[in-house]
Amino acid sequence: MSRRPPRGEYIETDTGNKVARKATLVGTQNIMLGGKTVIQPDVMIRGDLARTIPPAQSASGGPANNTAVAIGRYCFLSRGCCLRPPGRMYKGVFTFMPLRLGDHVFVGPGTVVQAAQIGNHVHIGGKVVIGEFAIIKDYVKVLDGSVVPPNMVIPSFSIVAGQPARIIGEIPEGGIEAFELRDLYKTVGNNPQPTAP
């Protein structure tokens, strides 16, 4: 009889990432996790959609950086969301550009992200679509069901909603504590800790 402990729902890495066994990470060699990130079940991260520029065209002459998706610290990817790098024609060849998420980014359930960059302390609601090459700055809240058009730049401290998305308000002064994800991180995993009252 085996004495190994039962396998948990999450795989916990040395840097504190909690990755659900039922998450789908394709092309893991091209996915960078900053640490203390939660990836829930049914999340899809497309690291296989990496840059396809031949080595002769890379600027340094050395090996090209093939990071497709870079995720910062204390990010929370909810059930059923999809992170997919944006793609375009570059020097006559279709290629994918990196998707970069900052620290403390919450991505709601069923959301599709194809942005070029998402800043720090960003809350993206459920069933949101972030179009290709969109840029979301720091301290932004995207409300549920919003559709952010491709190439849109959302300034810091904005609240965004609608289809297509537009700025409907701003984050109030003192409202930035709500973007901290350290406590939410502690409630997930094989040994979750209850939140303090």
The other form holds:
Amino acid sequence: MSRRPPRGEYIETDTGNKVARKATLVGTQNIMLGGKTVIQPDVMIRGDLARTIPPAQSASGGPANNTAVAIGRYCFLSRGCCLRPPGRMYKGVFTFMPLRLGDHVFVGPGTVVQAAQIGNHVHIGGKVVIGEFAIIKDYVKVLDGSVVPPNMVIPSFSIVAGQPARIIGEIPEGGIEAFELRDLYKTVGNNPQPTAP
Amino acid sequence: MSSATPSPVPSSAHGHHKRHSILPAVSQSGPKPPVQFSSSCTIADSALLTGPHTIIVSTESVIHPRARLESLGGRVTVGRRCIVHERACLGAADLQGRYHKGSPDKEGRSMGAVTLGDYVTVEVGAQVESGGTVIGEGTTVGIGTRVGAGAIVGKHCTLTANSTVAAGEVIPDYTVIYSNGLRRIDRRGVSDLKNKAQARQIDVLRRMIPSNPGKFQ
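To complete the pair, please output the form predicted together with its partner chain; the form predicted on its own was given just before.
Full assembly next; the chain just shown is listed first.
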């Protein structure tokens, strides 16, 4: 009599994404994961809030690729965070715009992200609120509890904190390696590897 | 190294039918409340309505998935053309876990737990405590904001993200609460434009969010 192995906490796809079974993903056909991304339990991603105005009328027909949330490689979405596309009035109609995350983005627990675009190697702390249509460039560190107001643009290599968020510092020369999330990816999942000494 | 081709989120582990969402079941804790829904309101299927008292949702209001409406302290009234985002809670307990009941008003009628005026937006994760809390018309309760029990928030106010309104506090109309508790008055005069924009947003949301009011009736 064979026993099925117990169901793990995460679903692991062939591209290496680890999605927790207890995460709430609404509208999954509009959510694109880059690969090797971790989605922890209690994360909520609103893929159903997709763009209503198609970007271009395709002559060949067929369903348009209507991405609501696009996430890059090696991203890490901690517990309880919420990713939701920003929306605004465009040409007289209210529409949602896609939310794009780059590679190696760490989103802390309890954070709400409504940005338009987040670059590569960004570390966002816990309980952060990123307002609608904010743009965060590469190698940025957003400290815990900050509130990034809507439409703010955060330049590369900055450290941002406060309510409303202000640039309080710069990433030092040797601080770039801290943004890599490959090791963190290995420690999570159904077969977690211990962190390297 | 393999190229980074984006892949859609995995649907079913067995691969037959394509699941459109991963929505873990939330157990219905607590009693099923009596409800009065307008015919044109949009209630997402995974909204959470609990409590013994009535929950009223008026014309063209939108309740996003995973929003909580708790009537444990009294009746919850949502006005016309309101939007309640996911993980927001109307009628929440206070930080000690108590559900306030709210003292009766001047005519002696009991105040409901939470009353939202028309055109109110309650954003992601906001907690509006029960106990006679009134949110005036056109107000935006920002992300993660906590409105204390019995607070009376005026019309067309803006409570920005992570702000707090103390219990029993009265906020005048057109106030903006920002940064760490700073206040100022909004003199832009854009209330009508905001209401029109909210109506347009509701038109779009009504088509995007599949409504299932029958589940709660």
